[in-house]
Each structure stands twice: as C-alpha cells, then as structure tokens.
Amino acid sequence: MVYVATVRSPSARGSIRSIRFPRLPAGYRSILPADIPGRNRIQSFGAEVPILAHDKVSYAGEPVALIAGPDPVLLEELAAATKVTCDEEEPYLNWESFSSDQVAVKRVAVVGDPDLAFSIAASVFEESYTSGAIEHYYSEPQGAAAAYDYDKIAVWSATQWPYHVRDSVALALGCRAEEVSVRPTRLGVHLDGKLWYPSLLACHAAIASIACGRPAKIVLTREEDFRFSPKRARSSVNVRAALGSSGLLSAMDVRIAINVGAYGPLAEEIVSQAVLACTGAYACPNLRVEGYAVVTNTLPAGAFGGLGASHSLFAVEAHANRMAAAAGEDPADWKSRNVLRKGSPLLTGEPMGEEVPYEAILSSLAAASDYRRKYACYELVRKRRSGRSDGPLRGIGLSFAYQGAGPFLSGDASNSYTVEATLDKDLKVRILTSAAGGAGLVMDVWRQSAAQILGVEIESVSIAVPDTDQVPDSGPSTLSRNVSVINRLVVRACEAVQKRRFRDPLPLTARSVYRVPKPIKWEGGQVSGSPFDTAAWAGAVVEVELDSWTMEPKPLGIWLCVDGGQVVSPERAAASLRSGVADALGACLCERFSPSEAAAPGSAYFRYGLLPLQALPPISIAFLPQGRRAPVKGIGELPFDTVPAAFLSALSQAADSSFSCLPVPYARIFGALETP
C-alpha cells in the first residue's frame, strides 16, 4: 500500500506559476491534474469543485497535487518541502456587501403586497443577524482507501453519500460508474460534514493508487482536517417585519446572504433550504425575500446540522422575541397569536398540512422551566436596574421551530431514493440501502419497523453492508431523512412482502421508491411545490446567568420539548438531542473559526474552544405524547434550529441590551453593562 500527502496552495487566489518537489525517492512519485485520467472535477448541486487545482487556485489551502509513497512521515517532509508559487491575486474575503460576479445562486420570492402593508403598518422592527462559522469536529478526520478488486475499483470512505462517491471516482477516473464499488466504512457523529468532502478524497485515493498500480490511502490529520475541511457557512439574515394595530404580523422583507466560500458545492441547497425558512413558525400574508449564496475565496462551505434553513430559524426568532420585548409583551403571547395555523399558506402557497402543536409544547416548557414566572421576574429587575448590579444578572428565552422532511429545495437536486426488503425461508429479514446508518439508533428504527410488520423478532432483522454493488441507491443520508424517509420506504418495502407472504413462496423481495409528488420550483419571484411532507416541531427553553465580574455567560439550563412523532426508543433519542443541544450551546458560548487564521500555520486549531463537558448545565428533554398511527419524523437539526436564538433572548434579557450575532464577544457584554 502506498499513502498519500496533499500539496497545497499558500494563496488565497491567483495563478499558479509553478510547482517544485523535492527529489524524491525510489517508491515516491508526484501526481499533478494532467495524471487524472477523466475528469478534473466533482459535482455537488450543480456546482463543481477541482479535484486538483489547475492553472487558478480559490482558496488558502487548496489541493494543487499529490505525493504517494509507503512511508507517510516522509511523505509530511516531501510535501512541506514542496515548493507552490503563484501569481496572487486580490482574494474576494467580503461577503456582507458583495458584488454581482460572487453570487452563485439567488433566490427570490414575493407574496402578497409587502410594499402596501409595510406603508400601512402600527410599527416596524428591522435587525441583522449573523453567525459565524463553526467546526464540525466529528468523530475522526477525513479519510479514504482505494485499490483494485479484481475488473473494479474498491473505495472505502466514512460518507453519508456513497453513490455520491462511486460516481465521483467515476467521473474523475473516466469509467463506468459500475466499475467502482464505494464500500462506506463506519459512520459516527458527523453533524453533516461528510456530504461532499469524502468524494474528493476519494478521488485523491483512487487517482493515486491507478496511478501507483497499488492500493492507497489518505488519511489527514486532526489539524490538517481542521484547516481545510468544510466549516459550517457564515451568514448574514436582516428582518424587516410589520406588525399590525392588533399586533398581528403583516409584513416581511428578509435579506439573506450566506458566505459559500470557494465554489460553493452546497450553495443551491442551503439558500434554498433558508429562503424558504425565512418566516419561521409564523403565518405572514406579505412577504419579500432575497437568498444569496456568496463565493469567497476561503474554504469551501459544509452543512454542519442542516442545510441552511438554522439559519434563518435563528433569526426570525431572535426577532420574534425582540419585537415582543419592544410591545411589552411576553414573547411566548406574541408567538402564539402568530403561529402557524392547519390550512395557512406557506411561502409556496402550499397549506400547513398539519395542526402545529405550539401550545402544546409551550406548557410543557412552562411546567419544567417555570418559564413565565423567571421571565416576569428578570423583566422586572432588567426594567429597574442601571447597569452592572450587584446581584445576579439573568436572563430567559423561549423560542419554537420546526425541522421539514422530504424533498431537497434545490431545482435540480436528485429526490430520488430506493429502499428493498428480503424475506427468505429462515424467516430472516435483510433490508438493503445506501443509507449510512451511523448511530445505531436509526438502524434499530428500521428493525423495528420491518419486525413489527412481518411479526418477526427484531433480531432476524439485519441491515445490510451499503456496498454500492449490492445496495440500491437511498440518496444522501442527512435532514434526518434516515428516520423521515429511509423508514418509510422501509415499511413500505415490508408491507408489500408481507401482502404477498402466503400467497408466493419464498424468498420474498420487495423494492420501494420515494419520489417527491410536489417538487420546489423557482421560476422568477415565485416558488411552487411541498417544502416538506412532514415537520417536527420544538420548542426550547435558555436561562442564563452573568458572572458578576468576567461577563461571561453561564446557561443555568436548558429545556427542550419535541413533537417527534413515533419515537422508537426515548431514551437514545433524547441522548441524541442533549448531545445536539452541547452541540449547540458550544456555537452560543465558545466556538469561533476565522478562516483566515485558521489557514495559516500556527495555533489557531489549539485555540478553538470547545465547549468544556463541566460547562453543560443541566438538560432536560420532553416528547410530546403520540398516538400509534403518528408518523416517525426526523429531529436531529432541532437543538440547532431552537437553542440559538433562545439563548440570544436570555443573554440579552440578562445584559439590557440587544445582541444580534453569535457567539457575542464578552467585550461587548462587558461595555454593554458599563455603559450608563
């Protein structure tokens, strides 16, 4: 076997002008773009990424060529002492205010006449909110392994989009997609950091070992993989709300700009996924929004716990909140004049299918966190102190969101996934999909659903190994479409086995499909189709002390209620979410990623702050009760959909004054109470 170190470009942007190596020894060789024997690039949502950089470099860090060799100290000494020299260019590193020629996609949308309603308002409310970018930090660092396997090329790769992998290498490889077999290794935590990236490792991987005739391996580093993998997309949201004179919700202009980075290979989905987020859990009859996916030379931008729409989840109810407060008004009052109804219409035009389970949940947050009391009574201190005091400083927030499942947004994205079941003569169940099953919960979802359908023990039911030669292709395994979508067609695959068990003899197999009925379409200032076929909706509950002499914000806990549908195992879903809230609240207290720095050699991945497990405070999780026929939803993006912005209204009830951005340096709280 041979591994294999990256040469990377020391500019943001510009031209390459040449590339040095060192000699290198017998058994080592280098590998340039003109190696790659098909296609110099990956496709992701219609956007494409260099496998290697050619002739144009994008971003501090990218790949411009490979070293290969069996020994992988030396090949650290042999790529360091490569030399890479460009001709720099001015990098584009604005994304707040950018031009025309950094918009990879916009996304326009109109409903009703804002124009009028804004004209005719009781009040206006209008904020920017941001939020930085964020390190994935899952389980282990990228990696992939290549090698022949008799007339096919063997990839293996920790991926939640194995067919994504197979047909990468393909493209790059210039062969039949049949002829690669992607074999994903295990999958752990990987808060959707492992869509796209793994392709184009494994395009590193498999070039290198056509190229070597022996089995290769990339593996990067803890730090390697902290500089120029994927971070979480930076954006800007500013909300520009109406409200009525019975304070009533009329009207809303939202501008969202996302920070891509290089290329832009999730840019569709995400400002797609926002776009239509923008108004939250809230019914508003006028509206104008604009999404902008901005490209900017720095990393290439990942998911990290959704596909945008926290985004804008995070704003709306930082607003909603913020709007309350300004009228005087409890914002658990104010939200449940404006929420959701069964039949209002979504930005499609599409009716909310379902009721939307608001009040619901809000008691249940009341009851465990004495919600309404603490905040009449941080209020009421907040309103008669002036600056710093000498007791406590708390704060309280509320705040309500959904996570949709189904479709992607995206006007050309693949909505399309295959799910089949096997009943032999044991009486054995063998389910297959490409799905990357990851924690062993979703897996035991499945299980259950295929034992419980064909009146077996959940022990003869086995989920197969998601080689790509063996197992239809389920789609990406994100959105917690494992649970919303996986599992349906698994039951459905099931239920056709078990209408024809003792009518044909066995083995037994069925083969189910899922194909959006009513996909998202974008045609000029309009948008059409289902944005979800199902929602799960939470609620979450922040409260927030001061350190009376650092500023610094200390959660005092965190409550959070869900309406997840049918949950299979409370306990390891619950286990789930309070690991999504620690995820969370580490975005809120700690976690800063300027990619700028993060780009240069030095310290900068031993200075990113990791939430302290002591730091946590208590967490309480809540499901609302189901009844049997309820669906299965998926809930994994919720402590990121609601945490945020709770925490931002606790902090700023806490602070007597108004936060928009996250993580808020504690020099700003620090002034904020200084200041008379």
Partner chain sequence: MTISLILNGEDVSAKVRSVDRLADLLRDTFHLIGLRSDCRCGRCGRCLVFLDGRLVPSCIIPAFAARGKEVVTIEGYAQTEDYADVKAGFADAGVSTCGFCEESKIMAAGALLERRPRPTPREILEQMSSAPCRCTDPDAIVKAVLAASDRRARRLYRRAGQ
Given for the second form:
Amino acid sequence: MVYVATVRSPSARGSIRSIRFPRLPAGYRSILPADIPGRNRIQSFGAEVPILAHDKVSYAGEPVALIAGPDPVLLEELAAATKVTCDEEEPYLNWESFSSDQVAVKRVAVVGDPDLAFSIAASVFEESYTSGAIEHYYSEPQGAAAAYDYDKIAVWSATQWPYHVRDSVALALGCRAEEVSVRPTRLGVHLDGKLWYPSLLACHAAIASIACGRPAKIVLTREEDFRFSPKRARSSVNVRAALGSSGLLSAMDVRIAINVGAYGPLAEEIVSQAVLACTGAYACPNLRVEGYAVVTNTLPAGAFGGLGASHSLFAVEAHANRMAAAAGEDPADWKSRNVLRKGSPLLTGEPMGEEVPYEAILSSLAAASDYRRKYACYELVRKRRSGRSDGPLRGIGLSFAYQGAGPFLSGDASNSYTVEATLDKDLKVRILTSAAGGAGLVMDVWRQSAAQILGVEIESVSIAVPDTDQVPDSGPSTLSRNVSVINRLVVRACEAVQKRRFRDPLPLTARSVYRVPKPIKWEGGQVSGSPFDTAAWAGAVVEVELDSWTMEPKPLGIWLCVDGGQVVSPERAAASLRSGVADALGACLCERFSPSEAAAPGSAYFRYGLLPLQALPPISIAFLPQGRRAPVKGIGELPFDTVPAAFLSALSQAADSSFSCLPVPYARIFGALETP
Amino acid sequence: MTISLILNGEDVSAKVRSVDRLADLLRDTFHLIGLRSDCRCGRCGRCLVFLDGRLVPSCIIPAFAARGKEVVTIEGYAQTEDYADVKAGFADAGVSTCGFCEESKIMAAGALLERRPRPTPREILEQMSSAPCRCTDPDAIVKAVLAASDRRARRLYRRAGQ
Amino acid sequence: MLVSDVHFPKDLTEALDILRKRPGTLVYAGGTDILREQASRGLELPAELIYVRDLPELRRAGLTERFLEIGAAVTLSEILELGEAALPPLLAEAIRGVASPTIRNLATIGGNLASRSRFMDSWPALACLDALIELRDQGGATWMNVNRLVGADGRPAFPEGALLTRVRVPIERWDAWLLRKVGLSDYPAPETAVFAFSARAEKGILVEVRIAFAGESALRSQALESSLIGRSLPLSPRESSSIASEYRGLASEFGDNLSLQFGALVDGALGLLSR
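Target state, the form predicted in complex with its partner chain; input state, the form predicted alone:
Every component of the complex follows; first up is the chain already shown.
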C-alpha cells in the first residue's frame, strides 16, 4: 500500500512557475496533472474544480501535486520539503463589495412593485447581517482509499454522495462509471461537509493507485482538514424593509452576497436557497431580491447544516426582531401580524398553500420559557439602565423559521433518482439507496414507512450499505432530501411491492424513480415552484446574560419548539435536535474560522474548539402534537435556522445595542456598554 | 532507543525515536487501531489511553514517556468490567453516538467513575468534553453516565457482599 | 527530523548533573506546553532533552500548618485531588479551569509555571498567594517568589539553566477571593487571561489585598495594592472605580478587550469587599 501526501499552493492566486521536489527515495513518486489519465477536474453542480491545479492556482492550499510512498512519516516530510513557486497575482478577497467577474451565480426575483411600496412606506429599516465561516469538525477527518479489485477500481470513501465519487473517479481515470465501485465507509455526523470534497480525495487516491500500481490511501489530519477542506460560506445579507402604518410588512429589498471561495462548487444551490428564504416566514407583497455567489481566492466554501437558507433566515429574523424593538413592540406580536398565512403571496407568485403553525409554536415556547414576561422585563431594565453595573444584563430572543424541502440539485445531469425495495421469502425487507450514508435517524423514518406499508415489524426492515455496485443512485444524503425525496421514493417502492405481493411469488423487488422536475425555476426575475412543500417549522427562544464584569455572554436557556410532522422516534429526534442546538450555539459563541488565518500554519487551528459541554445551558425541545396523517418532514437543520438569530437578538437586548454579526467581538459589547 | 512497557497487560518492548508520538507507536507498531491520531493536540479525544491508570491523550505524549509504564488502550479496556458497566449504561440511556466517538466517551466515563463513583451532572459534562463530538446530546450523556454509575455501584456491592 | 538524545535520570542528583554538564538541555515533564502547537506527525524537539516527569523528588506533595508544598512534576489533576482542605480555593479554581480533564492528567504545575511563551492559568493565583518556587542548579537551591517570573516588559522571564523542583504556597486566611478566566476559550490564546484577587480585613480595615492578571503578559502592582491597604471598608463606589481605572491604565498593553475586562474585574472584586 502507498500513502498519499498533498503538495499545496502557497499563493492565493497566480500561475505555478515551478514545483521542486526533494530527492525522492525508491518507492516514492510524485504525481502531477500530467499523470491524470482522464480529465483533471471534478464537476459539481455546474462548477468545475481541478483535481490538481495546473498552471493557475486559485486559493492558498490548493492541491498542485501529490507524493505517494510507503511511509507516511517520510511522506509528510517530503511534502513539506517540496517547494512550489508561483507568479503571484493580486487575489480577489473582497466579497461584501465585489466586481462583476467575481460573480459565479446571480439570482434575482421581483414581486409586485417594491419601489412604489418603499416610497409610500410609513417606516423603513435597513441593516446588513453577516455570518462568519464555521468549521464542520465532523466526526472524522476526510480521506479516501483506492485499489484494483479484479476488473474494477474500488474506492473507499466517507461521502454523502457515493455516485458523485464514482462519476468523478471515472472522469479522472478516463474509464466508464461501471468500472468504478464505491464502497462507503462510516460517515458519522457530517453537517453537509462531505458532499463533494470526498470526491476530490477519492480522485487523488485513485490516481495514485493507478500511478503506483498499488492500493493507495490518503487521510487528512484534523489540522489539514481544518485548513484545507471546505467550510461554511460567509455571507452578508443586506435587508431593507418597509412597514405600512399598520405595522404590516409592505416591501423588502434584500441583497445577499455569499462568499463561496474558489470555484464555488455549490454556489447555485446555496444562492438559490438563500434567495428563496429571503423573506423568511413572513408575507411580503413587494419584494426585490438579488443573490450573488461571489468567488474569491480563498478556500472553497459552501454548505453547513443546510445549503443556503440559514444565511437568509438569520438575517430576516434578526431584522424582524430589530424592527419590532424599534417600534417598542414585542417581536412575538410583530411576527404574529406578519407571518405567512394560507393564501399569503409568496415570492414564487403562488399563494401559500398551507397554514403556518406560528401561534401554536409561540404558545408552546412562551409557556416553556416564560418569554413574554422576560422580554418585557428585560426591555424595561434595558431602557432604564444607566451603566454596566446597574441591573442584570439579560436578554431574550425569539426566532421563527422553517426547513424547506432541501436542495433541488438543479443543474446536474439526470435529476433522476432511484430507490429500490425488496421483500424476501422470510418477509424481511431491504431498502437500497445511495443516500443511506450518514442518514442516522432518518433511516428509522424509511424503515417505519416500509414497515407500515408492507405490514411487517420495523425490525425486519434493513437499509443496505450504499455500495455503488449494490444500490441505485438516489442522489446525495442530506438532512432535508433524506425525508422529502428519499422517503417518498421508499414509500413508492414499497407500495409497488405491496401491489404485486399476493399475485407474484416472493422475493419481490421494485424500484421507484423520481424525476425531479426542476421544482424551482428562475426566469428573468420570476421564480416559480413550491418552496414550502413539506416544510417543517420551528421557533427558538434563547436567553442570555452578560457577565457584568467580563462582558462575556452566558446562555441561560434555549427552547426549541418544532412542528416536524410525523416524528418516528421523538426521544431520538429530541436528542438529535439538542446536539444540533449545541452546535448552533458554538457557532454563536466561540467558533470562528478565518480563512486568511487558517491558510498559514499556526495557532488558528489549535485555538478552534467546540463549546465545552459544561458551558451549555439547559436545552428544551418540544414537538407540536400531530394528526395521524401528518407527513414526515426533515427537521435536522432547524437548530441552525433558528438559534443564531434568537441568540443575536437576546445579546442585543442584554447589551442595549444592535449587533448584526456572529460571533460578536467583545470590544463591540464593551463599547456598547461603556457608552452611556 | 528501545523502551519496555506493559501494554494491555503484556510486557512488550519497541524501538522508538524521540520524535515518535505514543499514539503512532501504538497504532503503527502494535496495530492497536482502536485509537486514532487525528488532531495531534490532545483535544479530539480519539487517542485516549490509560497511562499508569490516568486517562491521557496519547497523541501529545512522546513514545519515550511510556518507558517503564503501564498503558491500556481501548482494546485492553474493553475487556474490563468497568467498560461493560459503561457500555451497558449507555444502552440503558438509549444513547446513540455517531460511532466514532463512542469508545472515547466510554473511556472518559469509565475514568471518571473510578475516581468519582457518584459524579454530578456538571462533573460528567466536564469529563465528557475530553471526547468532544458534534453528535453529543448533553442530556443523554449525563443520563448514560449516571446509569453506568448505578450499574457499577451494584456490581461492587454484589462483590462486597460475597 | 532531528532525533533527540533523551536522558532518563533516576533521581534529582543525576538530573542536575546532566544539566550541569549539558546546559540548555530541554526539561521535559508533562510536555503539554512544549508540544502545544505542533501539528506535524513527528515531534519537533531539540537535540537534547531530559525527562524529569518521574523523578521522585518532584512528585511529592505535602501540607504543613504554614504552607502547601507541591513537587514540580505533580500533575494538575493530582493537585486537585489533594482536596478542599489542603488546597487554597484560589489555586483550586485556577487549576480547574485549565483545558480538559485529560490534559490536566498530563500537565504539571512546574510546566504551567515555566512556560516561556506566556503566563499560564496557575500564575495569577500563585502570584496573589505569594507562592515560592525552588530553583536548583549547580550552585545549589534558591527559593524565588513567583512574582519575579515577570520581566520588566511584563513578559515571562524564567531563569535559564535552573530546574524548577518545588512550589511552596503559603497557607493564609483570606476573607475574600475571586478567580476568573477571561476569553471564551479552553486554549491559551491572545484573548485569554486569568484574573486573581484575594483580600483580608481586620476590624473593618483592609490589611492585605493582592490583584494579579496574566495572559501573554502579567500584571501585578504592589504600588496600587499598597494604596488600598489601610482603607476602611466598605470602599465607596468612587474609590473602587478610581482604582479600577488606574489598573486599566496599567493594563493597556493587554489590548482593548482585556484591559477593559481587567478593570471591570478589579471593580467587581473590590465590590466583594463591600459586602
């Protein structure tokens, strides 16, 4: 077996002048773009990422060459001793304001007549909200292995999308897809950080394996993974909102800039989702929204606990709370007045098809957290406070948002996804889908669906390991798709089996195919489709206290109330949501990833850590009771969609200031509290 | 240099360089792949071993520091009754982990219970931060360690009674 | 990769002999500070090092009426296990805040004090308690107040060539104490620091007060402490905030955030005396 080490670009932008390897001992070899048998690129949702940068480099840390050999210790040294020199160019780093050649994707939508509405508005509020980058810190750092297995190339990869790995490796090796067999390894918690990058590493391993004629393995250390794998995209959302004299939202003008780093592999999806979510849970009859995926010469960036919606939901909720506070109104009432109702106009032009369970969620949250009384009390204290040490520095924030149907993955080849179900003679059911990796709790949803339809015990239903030789292509495994798309396919496949069951002998296998008909269409400023199809709704309340001496925010409590449709296992779902809340809180408090700091070796990596468990406040999760025919919904992203905005609003109240980015630097909190 | 140590109950010796991390020695020379050397800074908890009875991150310990000492990895620890109590306690509480952090969490819980047979929730959470993971539900982990504590106490009572 | 010569002395005499013959040898015990920011697979260690973690003379801890004595190679966990009765609460609180339990199982008090890059969590508490460290070299043994580990520039100034063997913490009665770690990080970063305060009063008069603050730099002002001694309690809010802003002025090299937090902590700590 050979291990593989990566040689990386020291420059953020430029052309490679030379790569000087140290003397490589016998059994070690370098691998350059010329050694790639097929095409030197990965295709990902319309963007192309080089497998090894050839001539041009686009971010510091970009792989430019590989070294393969038997001793990983020596390999690390050889890679470190390799000198890459570039003719540097001025890198594109600006993204909050950017030039047009940095725009990878632009999405625009206009509804009604926003200019008119702004001109006659009773009040207008404008603010920009920024979200920083976050490290996924998934359960396992990334890596891949590849080896010949008779007439195929076997690839081991921990990936959300085995078929993407397969197709990428086939393209890189110049062989047919059927000649590549992807064997997924355990995925753990991925937070959407393993959608396309595993395919890049799989290509590295496969190319090395072919070049050396041996099995090859590439494994990133945590440090390498931290510094060089994709992170959550940074975003800046400028919201301008107009209210009529009745306090109803009359218009919004939203500009979203998402820094997708170099290449921007998920740019289309992320910007689309962010734009679709730009009015949050509110009815807004006049709207202009522009969303930009901005390419910069930094680490490629993208998904984190969802693909784009959370950027907008954060901004809209923070803004709504601010508008309410400015008008001296409890945000709960502001939301009540403006929340979407059945028949409300949507940005897609169609009316909202279902009721939004805001009142029920608010009622549950208010009872559990004592939100109303606390908000009023903390507002009173805030207004009367004369200094830092005058009274407790507390705040409480409320947010309300949704998790939509999930990535539509528009722009990719087939848009056609398949799930297979088999009922065998022992009345055991097997479900075959490529989305099984990292699906966790959702697998129980699939098993429950199968069990109900086929009239068997849930224990008789198993989900096959998503080896591409065994399972059909159902697309990637993500929190929302696994419910909205995959579960439907499981249901249909099982129904098909059930239909034939008493006619035909067992074993019976059925496939269901779903051609996603480009559910959201963008055409010249018009959007059509149904973004709220099977949306799960949630509200969050976050209570925060600032330590009166150190000014450090201390969360006192977090309450989450979820309308998640049919929840198969409430206890496990609550556990999963609690860990999601803990993760979201980390992003609010102490997790800050700076691409420029991380590009250079140094303490940025060592300083990054998850929030210690003992710093967590009590977290309480409640589910709204559901009718018997409630649909199954994806709920895993809800903590990221709700907690940050509630936290920001709570912190703003506690510090008597208006913050608009997370985490808030202490100097800003001090500044806010020191000025009388 | 050559060092001798007691590894999972056995006397062993190995050639090590001063620059070798204990975690890499255990994985590469002794093929104890239950641990991983991922973060190299003692934070992620995937390399935990007992060194002379103390739970430590082996990735920030030079191999030479194990000279003459007793090292127990998860492979050795999994044979103990302490481990069994904790594993059963996790099952009692219905804790499901992502799979990667489970053994580290079990070792951390076991190490805590040895010194604090009846820990408080705060002590539990602090100890479990030695094996941080995105999958951790704080409530479930407290329940699990308390359940393990019960099992352990019952086992030791039974033994005392005999 | 440089492979080092590792010495394993069996006792303190042998260790001192090695240090005498080979000055500049790196002293290695828990190693948590030495290896703190090394991400490469092979450890980066100097050409020679001496492993002192198991020297019996460095592993003892004992309590007398007047002081608590801890060997330099006693781990932070072991110190916490000495228990409430033996350990001054200020020190216990400081040590409890270090990293995580597994790192505390490895890190030693000697290493915590001997860091060359910054002041670690135990220093402010030990400085307030006027702890002494024993330094041994070829000349013999000397006891030095930990407050002298701060250079004129406020940065660590550990005496080179000496081996830290013991820490001696005076046992005194304190009426008020406060220890706070600042900077939401369990990792020693530029924005983290530790604040320590202890005070004693007799018949409503402040007879002793100690205030120390340290992160990358350290600050303790005996001048300001003296100016507080003899005042009658409770201090007025104006007195407290006046002293707090003087401290804040001295702390300007810590940067905006830390100096503001420090001032606020001084104010808050003095406020404890008003109760």
